[in-house]
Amino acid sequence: MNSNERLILHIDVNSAFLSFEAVYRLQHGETVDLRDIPSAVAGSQATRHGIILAKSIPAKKYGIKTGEPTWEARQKCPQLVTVPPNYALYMFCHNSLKELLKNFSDRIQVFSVDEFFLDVTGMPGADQPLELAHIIRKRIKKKLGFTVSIGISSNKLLAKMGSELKKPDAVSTLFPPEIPGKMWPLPVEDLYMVGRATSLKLRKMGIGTIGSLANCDLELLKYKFKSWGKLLWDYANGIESSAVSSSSRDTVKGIGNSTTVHFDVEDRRTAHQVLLSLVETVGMRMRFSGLCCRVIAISIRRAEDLTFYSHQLKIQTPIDSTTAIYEYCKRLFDEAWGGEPIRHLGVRVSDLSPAVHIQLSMFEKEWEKQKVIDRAVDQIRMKFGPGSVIRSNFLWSGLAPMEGGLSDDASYPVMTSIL
């Protein structure tokens, strides 16, 4: 690379659930690392949630695919070790790798849960980028125990698909001069925004790699694939220039949290319990985050015949605290239940703002004692695991303590398709 291209690094974290849960119990005295046997991240069948969601290196040599149900990967692997997800521990080692590669760069792009762009163009070490992104890789692995790989280029496309060319636990380049070699030889379904549909209509037009599509004529295909057809040729020569963009949190519009129960919810004490799991979560999120909310919403599915309602309330003071935001939901089902058997709760929050400076009602319940406590409960549970903190309501209840996952709003998202 020349000194004035911008030097861009994506970090992507190998096997990412499987890694945090295996770190984690490593951490705390298991003596078998989950990513050295056969084993997954997976939903219980018995609570309808069940798919692999993440699998082990070891997995995959069993045929075992991501999505697939449970059971069909028993089959493949029957000495298959599965553990469920751990939505809560994931935040914790997002926000862990996300803390410590602020050493490195000011300029970090949360792309997923576990993947991250960096700008490091002018930082110290970026005229070594190799070297540099090595010291970011065993720095990841020597504090937080788990592997990323490393791309590097002059822009986010192209680094992304470098940290796709060797894994796990490795860096590699993909900048301008090298993506006839590096890339184009790849499969055109290798490329970054082809799916399956579009990769099915490129192979009926005789184009089987990304460099046939780079090479293909670009009017023709836009004429097939309207203005998406010159995204890919864009994509297929390497071409792309969006900015590496902090999260802003003018750009979060909400943060939400949903579950289906294992089991049909019949009373209200229950589904209390329920959106208590969730808002747990939400709370977490939301001072991870450094922000409060205005509007908070329930959402309710029905077990009879899955139809789906939600209610919602604007409030005066913006708040973060979770028994706060549980009180409120706590109303909110309780003006809208109907008495029916629930199948699915939600809650989500939006409306929201800094939590720095705050106008604070005096019509409005003051929430500043609580606040201290759930920042106690967050350091503790951050430094011990999620599970180290629970409410006493939750002992023998059959329920888990905190509950939903991470897929259902723009702070944490499993993937953005927005570069």
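Since the structure is predicted, the reported quantities are computational estimates derived from the model, not experimental observations. In this text, rigid core is short for the largest set of C-alphas that superpose within 1.5 Å between two forms. Residue numbers count along the first chain shown, from 1. Compared with the form predicted in complex with the partner chain:
After superposing the rigid core, the Cα of residue 182 is displaced by less than 2 Å between the two forms. A movement of the C-alpha atom of residue 27 falling short of 2 angstroms is seen between the two forms when the two forms are aligned on their rigid core. Here residue 375 counts as shifted, since its C-alpha moves by at least 2 Å between the two forms after the core is aligned.
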Contents of the next structure:
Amino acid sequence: MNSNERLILHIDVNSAFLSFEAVYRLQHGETVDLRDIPSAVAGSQATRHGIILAKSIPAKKYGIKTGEPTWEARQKCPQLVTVPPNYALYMFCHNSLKELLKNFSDRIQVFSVDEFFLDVTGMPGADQPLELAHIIRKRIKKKLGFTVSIGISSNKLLAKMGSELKKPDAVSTLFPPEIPGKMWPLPVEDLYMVGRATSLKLRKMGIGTIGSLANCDLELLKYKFKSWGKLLWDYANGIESSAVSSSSRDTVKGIGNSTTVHFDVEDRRTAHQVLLSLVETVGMRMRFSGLCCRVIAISIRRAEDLTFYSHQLKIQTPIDSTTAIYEYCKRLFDEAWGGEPIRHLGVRVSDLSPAVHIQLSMFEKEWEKQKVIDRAVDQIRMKFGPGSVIRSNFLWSGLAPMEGGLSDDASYPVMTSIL
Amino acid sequence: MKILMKPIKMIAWFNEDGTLHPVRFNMKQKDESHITIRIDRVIKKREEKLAGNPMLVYTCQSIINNIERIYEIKYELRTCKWYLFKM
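Given the form predicted alone above, I would also like to look at the protein as it appears in the form predicted in complex with the partner chain.
Below is the entire complex, every chain and molecule, led by the chain shown above.
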């Protein structure tokens, strides 16, 4: 390793949600370890949130995939044991893991609920990175009871790719000289940021492995993908230089919520109500962060084929009022919706700015009065709980007056695309 | 020892520095009757933080029905609940 190179670890909990649940159960006297049997964390089927959120390694052998409906998983493996999600528990595990990792370096970045980056450059033990990683791995296993995969490299991207190489309970290195041997033979889909859409385009170009992407003509990629092509090419060559920053969570880029409705939404009014319940939480989250938004987007997932589409608009004056956002959401929905049954609805706001100085517009509606109401409602909800004040149109509607969000204190995303 | 994880009623005392000393506990038996067990000796105390959930685990010794037995009790800090973990 070069002396002026950084040393970054990526710590990834193996089947996180399932492991957390398994350890918690063992601690409470359960004799069967969920990790040793075909098992999965799955949402409730009654409310149609029935998808697999995490699975054990024995369940993986049956071909069960994260994200697939529970009934489909059961067809593959009838003896599958499913447990409900418990987001509060995940946050406890997350926080204890963070505390433990802080013993090794103060430069720590929370990447998601079960992933961390740790910059250990110059820290005690950094001259023997493999040993250090094994010490961390063993300590997590002994103290917290779950296993992790650790990737070691000189930047965040390679560390993350490294932790994927060997699972579970393992340590792998992926330093730049190891890229051709360890990373290039992998299918291109394994590269961070290559999703379904990109992979399809790359495959059409005859690029099937990370290696062929890395050795592809950069100009061609730029022509096909614009600036995104440069990023992909850099990633395939292990080029990435962002810092391990503890404050990356402070700069929120957007706030969104979505929900799977427990019945198919077939009329406009109900859809509007669901949107309102989502806007209630989005609006509150935005106001608590002291932000205003200028872009509002809604997304719709069809019930029939589960395909997905969205619609968004940009406004002149930044807003943070629940009612204002809701008005725009209704408009967006009416413009976009083709009348088909809906399974899933989402609301997202972005282009955020601090809610301190706002340039008012003569041509848009004024929301000052609404702001006062929002503030009052927020305060009541803070003091007496989220259900203390609800909009009356939710009475006897069978819908939750506020939707979305993992739990009260879940402030970390399960997945993110920003390194 | 067998894992039981049975909720129990506990009498314990705390030091000025917060150290916890279990004294005796009461639990329901299979025939629904209650039994009170005095903790004669705490052999070992350890802290566990599995799944980020802190618990104090005491290995204790008592005479139960004229037989000297060793067992483990657990105190869950977050819920303030006591359990007979293993006996």
